[in-house]
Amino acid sequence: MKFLLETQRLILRSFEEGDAERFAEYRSDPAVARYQGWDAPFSLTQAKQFLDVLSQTKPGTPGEWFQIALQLGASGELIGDCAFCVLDNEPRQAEIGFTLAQPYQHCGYAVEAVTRMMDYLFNDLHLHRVRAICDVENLASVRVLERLGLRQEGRLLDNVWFKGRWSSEYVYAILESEWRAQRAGDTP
């Protein structure tokens, strides 16, 4: 099944064979990878196995992360993904996540892609709130959900051992109704 959203600047699509250079080079740098859950280097036959296995995941599917390229409408040039997952023990509950290559941060993509990827959670699927999680230290991230209209929920302190050291979490999440009054101009 081939997934596509589109915003001003982007192209929200599946990914495809064709990908895996380009993201294992984003996956590869050290500071793109330091707050995921891969270390780099990212090889290609990491990028290919795990693009197969993306192959065969539908959009939706409680329990399973869908990922999500960020190709740039004008060049057609990969810059990131995000990615979202529908809670297994709640259908109408997920969590996001998102990437993008360095020369690609503070630019506003994150939050143009992520916008559009909220619209299609709450009016395609349906869903009654979305969550993320962050590193404390992530601020680029803790920036890009705040915009968003994300509330901090929560501090998890030293909550998981993660790259060597323990790590302090944040959690952040927006309800369907919250989201809406937001897209309308409205203060939820």
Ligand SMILES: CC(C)(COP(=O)(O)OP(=O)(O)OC[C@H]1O[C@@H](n2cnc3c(N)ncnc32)[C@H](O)[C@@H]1OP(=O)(O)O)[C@@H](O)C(=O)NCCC(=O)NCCS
Contents of the next structure:
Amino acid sequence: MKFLLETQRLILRSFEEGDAERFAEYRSDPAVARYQGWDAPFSLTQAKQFLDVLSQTKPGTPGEWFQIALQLGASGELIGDCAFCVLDNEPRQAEIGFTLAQPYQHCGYAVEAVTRMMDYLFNDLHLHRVRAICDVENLASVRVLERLGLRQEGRLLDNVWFKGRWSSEYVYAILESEWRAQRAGDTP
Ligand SMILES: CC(C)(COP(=O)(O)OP(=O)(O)OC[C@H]1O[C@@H](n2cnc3c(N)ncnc32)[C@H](O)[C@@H]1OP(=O)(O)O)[C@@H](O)C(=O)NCCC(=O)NCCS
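Based on the form predicted alone presented above, generate the structure block for the form predicted in complex with this ligand.
Full complex below, order starting with the chain above.
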């Protein structure tokens, strides 16, 4: 079954085979990969393998990340992705992530896309809590999470050996009740 959500400017959809080249391209940008779990360059072969595994993943399967393609409604261009993983041991909780190709950053697309994904997580998957973990130096990610209303719940000091050094991470989270209250107060 195809995944499909929409926002004012974006289409959030399942990845397709034809996305592999563009996916490899933005994942190969060192600035985009800097705080992420893959290394640049990210080859076309890696992209094809990744999308092949993803095509067999059902959204909401505990323990499995589900990556959602972000397509510009106007031009049809693939500009990045957002993702979620329902926790293996806590199936009413999920972790989220997001990535945009550099030319499309600073346009509000991350907040727009992730807001729609969070609505889906709370309204359709009936989750109780959503969390995100980001490097303390990843200011763009921190800003997106705070704009979305997630609460900074902790700073984990030198908790991960990441790309050749110890890194510290923030844990952010929001409860379903908090998300609903916040969305009810949003201006239309
Ligand atoms: C994190 C990322 C998705 C943000 O995307 P974006 O589309 O630029 O974010 P938005 O345009 O929705 O901006 C949201 C807020 O973040 C701010 N922001 C964006 N990039 C920023 C940066 N580099 N430094 C500081 N703030 C930044 C915006 O100004 C905006 O703030 P405002 O609401 O006060 O105006 C993007 O920078 C990215 O893909 N980075 C590489 C991948 C990554 O690290 N992902 C996160 C892993 S946890």
